[in-house]
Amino acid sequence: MTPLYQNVAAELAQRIAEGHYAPGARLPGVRSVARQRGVSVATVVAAYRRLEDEGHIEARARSGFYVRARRPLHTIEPQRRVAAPRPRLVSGQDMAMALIKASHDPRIVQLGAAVPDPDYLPTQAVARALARVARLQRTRSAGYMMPPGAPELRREIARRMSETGGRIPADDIVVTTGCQEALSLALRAVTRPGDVVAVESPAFYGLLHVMESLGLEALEIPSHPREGMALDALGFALERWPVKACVVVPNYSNPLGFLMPDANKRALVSLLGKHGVTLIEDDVYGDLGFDQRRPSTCMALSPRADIIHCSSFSKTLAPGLRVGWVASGKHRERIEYLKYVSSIASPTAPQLAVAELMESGRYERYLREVRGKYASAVARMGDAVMKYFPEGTRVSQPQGGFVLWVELPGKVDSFELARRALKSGVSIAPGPLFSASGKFRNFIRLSCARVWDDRLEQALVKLAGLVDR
């Protein structure tokens, strides 16, 4: 006769096949499913602990338990790990304006920008800070902030960096107008014109963008797809060329959403001060990871080195709040220099907004509540993807974030496809613009952060149409 617990499961496990429970949804409490189903509690702690051996759910700490991600069959692999032949200008990164402007268009369906729907921010809690703000703090909100920022939003910044390990002072935190700016206030503050930057490949465009503006050559290092830049590349480039500065997302990356292993971020430090190299390390992703626990920063897990870290809250909290931040011990006082020559000051008023959702417990509470909604959306979209394009897409397995780098079939021209999508009403990024030699051109990045409906699920429809053709 089968255990009672076992049937209980199996029951579970067909209604999550089924599409009951999406991947990423909460399952319900252990004592609503022992009510239920006139069971014991503990025949539904058995059952849910079978289901989480399957691999079909997984426990969270002092939340409960989840789907997880189904995993599509055919994955990214990783490159071949050799370093480019020699460092690049950056250049071409025009259709990268095309998308910008296209992401502002209604009509279009938006997979291209890593800019996350409304549904997915918290909006209203936003919106009540900054009334809040307006109200309470009129006159210091429509006066300048100067650099390093607002104190108070400084202290929360640098409170939140040690629960990660990271003891680093409110003094050394510069807030700037989003990561973008951050990128390019630590670029600015140890290269110059034609100096060389190791970057990941496949690496964010923003940066690339930057790196144009600054005039410096990009080096590209091969990333594995879920590990990160290959550290044996590395090595070889720094022997043979002159290095200024390595920029690398350790955590959930853009566009590969991989996560870096401790050892590796650890190994990646002692390389680059091994040849006296700064790394400026993107972490705008790593609030956002499908496990509950935060991940270390290379900053946190080596406080000594030469690093610079930056980030911003325009992925989590709202795009169109700007705020974002430099943290650095030895480049600081340049730092702040080079952002009040650029633009003397960022907003006040969001400043102090974020501040006040971060003091109050409600920016934690958010995040609680959308890691699991990312989860969800990034594996139904891997799931469309896996179903409608041709036989031979590969698809990334992100750990975090809220894009997918997909590979498509060899001989498809991703630059041709994002042309023809976008006049169908469907916006993509192509694959060339994540490189500054154009490689990837048969891969494209979509962005997962969409409400599912059906006029997201046709454009995947359509999109796999042009593929085919």
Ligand SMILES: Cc1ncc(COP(=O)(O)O)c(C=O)c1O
Contents of the next structure:
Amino acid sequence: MTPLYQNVAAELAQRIAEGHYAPGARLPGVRSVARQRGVSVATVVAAYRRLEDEGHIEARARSGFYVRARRPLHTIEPQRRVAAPRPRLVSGQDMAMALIKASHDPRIVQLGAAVPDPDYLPTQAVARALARVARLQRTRSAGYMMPPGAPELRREIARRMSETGGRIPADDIVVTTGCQEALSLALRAVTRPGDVVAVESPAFYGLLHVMESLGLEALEIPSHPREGMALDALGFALERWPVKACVVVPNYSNPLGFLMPDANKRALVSLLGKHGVTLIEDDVYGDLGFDQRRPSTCMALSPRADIIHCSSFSKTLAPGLRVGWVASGKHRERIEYLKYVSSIASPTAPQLAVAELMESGRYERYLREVRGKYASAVARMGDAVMKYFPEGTRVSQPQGGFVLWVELPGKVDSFELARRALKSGVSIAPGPLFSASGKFRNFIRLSCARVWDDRLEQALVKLAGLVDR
Ligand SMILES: Cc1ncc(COP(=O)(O)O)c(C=O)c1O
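Coords for the form predicted in complex with this ligand, given the form predicted on its own:
Shown next: the complete complex, the earlier chain at its head.
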């Protein structure tokens, strides 16, 4: 169970993030908070200390606790339309492999891969659930769990998905080995090599890798930093090119972190419907909104449209469980078959453990705790970037998830920067990884799901020095 002071701290962090306590404001005294909440003074003091450690507040001698003043953020502007997009074969993703390899090296400060530090993950609850499954369902977990996957897990996923709007039957869900496999199966179900697929620009690089391996051409549609895929640009592109599918991350995209408004989600679905294009929706960050609200999915808003929904528990429970899923009425049979062809089945024990964590309410409780933590981690990283990086740097303003997209001033080459940073013990994700055509040369993505300590702060100072040079 989460200690009481952590719950108090998470609630206060949330209120700070939502602006109930403005930067520079004095927080109520510990005694009055203790009285109001019916907890001990020691609990409130521990909560305040935690907020201090996380960088939300500062103690001033003999005066109390104050909300830290935030530096003005210079936020990323919408892209200027340069030329109409045209499809390109995706290629040249060697840097991504270097990043992936670096993510195992404990000497390197990991700001590159979007993988949370174990401190942010419910590792103990996951370990207990796995142990229980091993003990109570020993023979079942030793066997194949053939597609579509464990019935109890599919039921739990369907129940949760239905809470975001439309009803999704458990029969429409196929369990996969993570969201990456979900995306791969979805694309394989509706395209053939040489087909054109519309993607966000910037786009999650794992998606571009899958497309590379399937011989698909990417049609890059610019994303607005706060609203997602530019629908007018998509409309023009659909008139011009024979697009087969369109992949979006509407809830807390990677790398921009925007939340596409519901009206845009509906307009997107209707536009694609008019052109007979399948929408592939990647919702892997959907549970990680900073305001505790679970946003709708395109599938829930338009249950009858041609949509394949992909997600996983990699950003919430643990990436190592490799439990993900695809939901689709129309393409379910094909996807189920492709899942069997690609790996026969996904490992059984993790599926049963995730089902148990969802059923017991542990998953939901964890989400309530971690959302506030990610909101603070992202805000803190944004502040540090504005503090240390040179004049002219801009950052995204994510509404969920845990990555920050940073635009560097002038002629900084982020590939070269990433190489030098790696040599100095810091990994970052350079901007061109997020494009099929080498765009975003002067951008980087930073993963903020790190415990804040001196080593991390020094890594940012080092990085800022390299940018300056
Ligand atoms: C947007 C997005 N989709 C999919 C994935 C892959 O998820 P998984 O680890 O579940 O395969 C990631 C991981 O970084 C991601 O950021």
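Quick caveat, the model's predicted, so the values are computed rather than measured. Here the rigid core means the biggest group of C-alpha atoms that line up within 1.5 Å when the two forms are laid on top of each other. Positions refer to the first chain, counted from 1.
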query	finding
Post core alignment: Gly29 C-alpha displaced by 2 Å or more between these two forms	yes
C-alpha of Ser40 off by 2 Å or more between these two forms on rigid core	yes
